[in-house]
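Below you'll find only one chain, the form predicted alone, shown as structure tokens.
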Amino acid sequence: MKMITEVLIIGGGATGVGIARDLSWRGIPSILIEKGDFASGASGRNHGLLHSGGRYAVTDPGAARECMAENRILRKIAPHCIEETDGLFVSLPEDGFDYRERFLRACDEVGIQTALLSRDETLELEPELDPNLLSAVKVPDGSIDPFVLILENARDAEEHGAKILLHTEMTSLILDGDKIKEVGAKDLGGGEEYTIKASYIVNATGAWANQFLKLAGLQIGMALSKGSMLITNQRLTHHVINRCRPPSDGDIVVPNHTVSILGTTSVRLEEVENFEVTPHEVSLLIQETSKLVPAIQEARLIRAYAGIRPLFQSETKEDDRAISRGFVLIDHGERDGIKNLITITGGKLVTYRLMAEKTSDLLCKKMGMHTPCSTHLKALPKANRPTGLTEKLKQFSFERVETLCDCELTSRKEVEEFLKTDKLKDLQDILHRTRLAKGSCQGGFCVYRLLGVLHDLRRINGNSNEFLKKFLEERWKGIRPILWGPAVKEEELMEGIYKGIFNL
């Protein structure tokens, strides 16, 4: 199939869908292709932090300013994706006060509102913290649901004319002089092949940026930094808890929905594929985060996972934490002579909208247009609809609802509504669009119920056991690094269910 558009966006993370949304509001046609589902890369593998910029105030003030500005915008345009927890930067006895004073000055310089709390005031807010702490600084951090954020951006983009092709991999890139003439792509589900001609190409592939650029004979300076995280089976704190010291391993705890996310590490990788969480990283994260919240030592872990930060570096640095968390926008016409190619990479989840705005501004400039950005003013489609656990509990109280996932209160109705509007290509597509399988049992008791619904609705082609096996293999990757204590018992139960009942 041949397709023609003004802008072709490669990559379905937050930045890619943000660009599609921004262009759609400016009336510029675009097609986005993504080889997996939305948020398959770093956008879906972070600790769900709505940055205030506090983590970078001392070491990376430019990135801190961007985070704080976008923090304020997202609270207005995407309140349904955000929980306003606030954050505490906690000083422990071994940290002293020197860094705290630098931190307070740096936050003031970049416009981050702070409040200094005494030991007793801090423990009154968060009784699970180490009782020997010295003090804490309150900042406007929060938690954010990246999946809802990205899906809402994509839905808004499509409603305003953008076309999105998921599970569609780029297969070729044809150059014609100083421009990319066309891009070849293939639907990984149905096998359909596309030839896409676009006036401009945007490389928004994150950590895969150089894999794309290699097809055009190009390369940029990238550091691939793996960050590993752990999930507990309950919320351990009300606020985001940060260690008030220079950024290091295991210095943050983020409450998100019904769980807490412990993070993170920074490990340099050479390859972007086939990365995993190591036992050393698990031990390190528990050791360090439990200094802030001692209860973590006894907490039950339900999953380990990792994402890759695409860090742009103009010069080689050994320490990934010394590389800016700001983003870079590259016009390959000016840099490399390929006039219709742009790369956007780096940045944070919280700055995705700004990254999309700057990319769209550059595209408009190249097109000779003067249409301003409006995404900082336009709320996402469901922004005024209450969400979260409280709303689900209300729904279950007033309606007779069949539950598929008891941990996250995901109803059959919620799944069926998704299936009416979206084409199912992969079981993970459903899990990304609902909270199903993200709770304590990690899908052990709800995925086979989901398969029953899919059978009832005739939405499975082929052997349903293959769907289950693929899901269990993915689940196992996150459970294997934390397999001790109660997790071993639960995994033996899961093995009994899926071997004994489903004969897997």
Contents of the next structure:
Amino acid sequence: MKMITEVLIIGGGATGVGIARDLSWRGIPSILIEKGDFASGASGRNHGLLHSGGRYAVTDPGAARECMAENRILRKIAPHCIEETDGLFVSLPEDGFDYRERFLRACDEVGIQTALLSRDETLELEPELDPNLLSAVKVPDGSIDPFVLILENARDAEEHGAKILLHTEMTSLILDGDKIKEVGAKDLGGGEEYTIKASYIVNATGAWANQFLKLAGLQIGMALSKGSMLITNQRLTHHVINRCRPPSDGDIVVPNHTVSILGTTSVRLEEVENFEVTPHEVSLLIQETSKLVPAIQEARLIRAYAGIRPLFQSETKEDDRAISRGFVLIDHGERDGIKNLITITGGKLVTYRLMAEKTSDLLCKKMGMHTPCSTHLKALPKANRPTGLTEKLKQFSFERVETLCDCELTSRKEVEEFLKTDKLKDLQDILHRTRLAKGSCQGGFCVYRLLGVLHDLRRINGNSNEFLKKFLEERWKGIRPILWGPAVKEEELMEGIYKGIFNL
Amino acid sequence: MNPCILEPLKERMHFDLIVIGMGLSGLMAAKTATEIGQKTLIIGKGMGSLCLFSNTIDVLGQLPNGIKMKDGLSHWIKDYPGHPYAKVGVEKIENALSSFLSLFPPPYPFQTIDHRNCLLPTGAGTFRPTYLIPITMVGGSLIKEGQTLFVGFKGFKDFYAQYVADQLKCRGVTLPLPNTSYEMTAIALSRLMEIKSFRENIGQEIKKHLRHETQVGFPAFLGLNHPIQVKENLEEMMGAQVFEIPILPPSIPGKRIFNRFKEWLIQKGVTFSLGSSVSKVITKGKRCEGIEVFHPPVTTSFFADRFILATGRFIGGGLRADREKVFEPICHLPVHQPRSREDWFEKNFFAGHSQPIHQAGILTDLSLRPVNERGDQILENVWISGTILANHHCIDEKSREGIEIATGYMAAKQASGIST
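May I ask for the structure of the form predicted in complex with the partner chain now, the form predicted alone having been displayed?
What follows is the entire complex, opening with the chain shown before.
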């Protein structure tokens, strides 16, 4: 099939869908292609922190300012994706007060509101913290659900004319002089092939930026840094807990829905696929985060996972184009003579909107247009809906509902609703779009049930045990690094079911 | 306290044998010891994996198709001299299974299909080899493409008829359930199935859906106490053979086994203490003298001449793992195990062979008494039975119930001084 559009965006992470939304509001047609599902890369593999900018206040005031500004905007346009937890920067005895003083001054300079709390005040807010702490600084951190945020951006973009093709991989790229003439793509589900002609092409592939650029014979200086995280089976604190010291491994605990996320590490990688969380990283994260919250030593972990941060290495002659150390926008027309190609990479989840704005501004400039950005003013579609939990609890207490996932209270009805509205190419998509498989058993029960419901509704009729096995194998990657204590019981139960009762 | 009061109390608390653990192995040990005439206490926190995984009695499902179980076991014992079966021996395994069978006379007997493994359908629409099957499942070994109607229930989330039917190229039907204020679990449905009017509604409804099918497959919840009545009544109404299919835990057929043991043991005067976990074992030198059970704020002590430890693996609480090692929390026996945590699990879930941690467990001598890696006896009046034993892979071997029954039987015989 042949398609023609103004802008072709490659990559369905926060940045890609953010650009699609931004352009759609400016009335510029676009097509976005993504080889997996939304948020398959770093956008979906982070600790879900709504940065206040505090973490960068001392080391990178520019990035801190951006974070703070975007933090304020996201609270307005995406309140349903955010939990306003606030954050604490906790000073432990070994940290002393030096960093805290620099931190307070720096926050003040970049406009991050702070409140200094005494030991007793801090412990009253967060009784699980180490009682020996010295003090804490309160900042407007929060937690954010990246997947919902991205889905909402995508929905809004589509409502305003953007076209999004998931599970569609770019297969070829045809250069014609100083321009990319067309791009070939393939639907990985149905097998259909597309030829897409676009006036401009945006490379929003994050850590995969160089894999894309290679097709055009280009390369940028980029390092890949793996960050690993652990998930506990319950929420350990109410606030985001940071360590008040220079950024380091294992210095953050983020509450997120029913769990807490312990982060992070930083390990340089050579390739963007096939990475895992090592036992050393698991030990390090527990050792460091438990200094803040001692209960982590005994906490039950339900999963380990990792994401890859694409870190732009500044090229001397390109330095001025790096908008900040946070993210980088490259006009390949100026840099390499390919006039209709732009790469946007790096950055933080919290600045995705700003990255989209700057990219769209550059596109408009190239097109000679003067339509301003409006994404900071327009709320996302479901922004006024009350946030989930209260509604959900009401539903569960007044009606008898068939739950598929007992850990996260996901009902059969919710799945059926999704099936009505979304055209799904991959079962994994349903897992991304619901809380299924995100609780303590990590899908040990509910994925079988999901398959059962799909058979029941005649949405599938094939060999589902192959999917089940694939899912269990994928699940294993996140579980294997944290198997000790009660998690071993869970593991024995799962093997007893799938290898035992079901003989898979 | 006055010693005159204390003395008879202590006597009441003294037994010939204390069995710790109330899974299939502990129950089997208690039954065997009771038959020999031992004054027995069986104490357990819960029902072990019996009510999770046990639907039928696996002995060695891993055997190649068509081999007689007795021959398969003989070869197995030669090939794996460290396996629990090797310590029991083929003859005593058979005796143990007979003893188990004797507890289940009609109307709910267990049987083999020609003393070989047979294949039964599962809740995932796969087939699974197993050995002794309850009469409610026999029909499953006969299914043919297109000949079976699978029945599921909307609102019961642990079985999906169409899932099974699609895998086995048969038809499935999902029936509505009446609205109730409680969740439709397997336990709830097994009780409802015993109510005649409920069952008859279901039978009539299914009859409308039957076309050429000669069999009807249900999830395994056809009654907790009277499954045969339920099965036969449904068969009569529908004019088709009814059978049960093993599903996600909990296992109703496992609960039937548990209930039968419990009934028998209590009837024979065994002291039966469910819901209590042993907090401490009192030892003196190489002898175990008693156990303590802590019910906050009271600690009760029980004493015995001999003990059987049948506490299961991780789920049962017989083994625990911290970040460094696997340990046995009650008697602090050494646990045979892979060298470090990194070696516990393979990189793949379906690794093509069992995960290494599953062969961790307690080493014993030939009489099932615990030993260390050098083979030195650790406790002289304690015997080990069930899945806590080292050197088996009961999940992959499909040998769980067989190991539990055989070693429970053998441990009780040994502990009662009957070694032949």
